[in-house]
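We begin with a single chain expressed as structure tokens, specifically the form predicted on its own.
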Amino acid sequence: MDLGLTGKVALVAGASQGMGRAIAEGFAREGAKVSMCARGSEALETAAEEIRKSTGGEVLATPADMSSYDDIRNYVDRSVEAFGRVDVIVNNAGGPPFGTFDALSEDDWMAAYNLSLMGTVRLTREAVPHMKKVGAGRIINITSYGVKEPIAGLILSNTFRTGVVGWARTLSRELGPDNILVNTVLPGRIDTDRHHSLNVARAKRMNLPLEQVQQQSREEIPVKRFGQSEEVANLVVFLGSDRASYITGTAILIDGGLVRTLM
């Protein structure tokens, strides 16, 4: 299937790993041009040099840091300056740390509030008028299953990643007329550092060992296994393409089943 994606430009933040990296890679090997972003320069670097060598496609690596403004407008202004266009965008970042709500300072969440929730705003606000300029665009957002089924201990994250997605739904119907579609993605349990991390935590919390939260985790699921980045990678390339044209203000959920809500 031939998804347009061919010299059209896709900004993928969070890209130096885990799933941002695979949604860098992904759109890389269907022919778009790619503009990638994340704190770490060095890990940023290496992993766009490592998708240029198994794609051969054209990706730019910029540092930034999606709770700075600065950055975020840096960021579009090099990848615009660089592709002299922007077709999609991938609204992703590392999620909040873990905490409960008495663990938790006014500094804690002013962070995650300009990480998880003004990050994409801002960088969605900086994109959307190249998008206007060429006729259409794609935003995709990714954030976690956790707004459909809120998660111990990460307050944080149910709060504002949760936002996003009435933020998404909103403009999605703003922007409907200018052939710019808007969806969110929501991660279940993907084997990435991040997931890792949360296991870390809840065995620690639970004064279990890792190795038996680990198989709970995924026995919960009906597809008895972790996610892989690449799956994610999958859905979110498509909704960044012309095969998803008639797809907008819509949260969808990949985790094997996970989550029971029937909404």
Second form
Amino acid sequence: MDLGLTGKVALVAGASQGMGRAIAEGFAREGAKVSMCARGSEALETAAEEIRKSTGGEVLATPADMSSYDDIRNYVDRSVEAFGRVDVIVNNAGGPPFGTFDALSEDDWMAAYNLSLMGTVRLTREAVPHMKKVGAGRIINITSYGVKEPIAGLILSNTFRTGVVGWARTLSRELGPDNILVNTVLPGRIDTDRHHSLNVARAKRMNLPLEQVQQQSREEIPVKRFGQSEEVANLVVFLGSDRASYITGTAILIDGGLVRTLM
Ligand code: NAD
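Beyond the form predicted on its own, can we have the form predicted in complex with ligand NAD?
All chains and molecules follow, beginning with the one already shown.
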């Protein structure tokens, strides 16, 4: 299937590792020009160089903290300077820290708000005028299955990601007439550094060996394994493509069947 991405420009945030990196590579493989960001420059540049080598694509790397509006503006400006247009954005970054309500401070709440909700709002705000110039666009938000079934101990993530879903569905109605489509992806348990560190913390809390915690976690998933970043990337690249031209306002689980809700 030709995804129609050749020559398109995709901005992928939080892309030095994990799902963001796989998504950046997925777009580059389909012929899109990719502008990726993450906070630090070293790991980001290494990832960008690896993607250039593996795909032969044009890849720009810009250090940017998704909780800083100045960084986000600079990231979009640099992308447009380099590639001249914006067709796709992927709103992604690290997740907010683990913590129960009692343990979290005002600063923790504001930091999570700035990163998980406002990072998404701000990158979108800066990108939409460029999409309107092109006459089309794709906005894809990476959140979590926690918006369907709140995950214990991740109250910050459960709160602000639910906000992203409400925002995205509203925005899809506002931007539909501009042919700018807005969708949210809800990953389940995907085998990345973030997922591993959450399991390590869980094993410590429960005073159990890591392997036992991981085995139990896998057993809860109908397909009996964690997902791979590339599997999430395949979905996101499709949503970013010309082939996903009638999909907007959705929140799509990719979780190996983990979540039991009907809708
Ligand atoms: P990860 O920690 O492996 O990678 C996160 C990426 O975002 C890295 O490149 C990191 O450098 C970058 N990043 C972190 N903070 C940033 C910031 N402030 N500004 C810009 N870049 C930043 O994470 P992942 O597992 O690939 O997860 C991606 C997102 O999906 C996270 O928000 C995570 O919480 C969420 N999620 C993950 C899983 C899972 O099982 N892995 C499940 C549900 C949701």
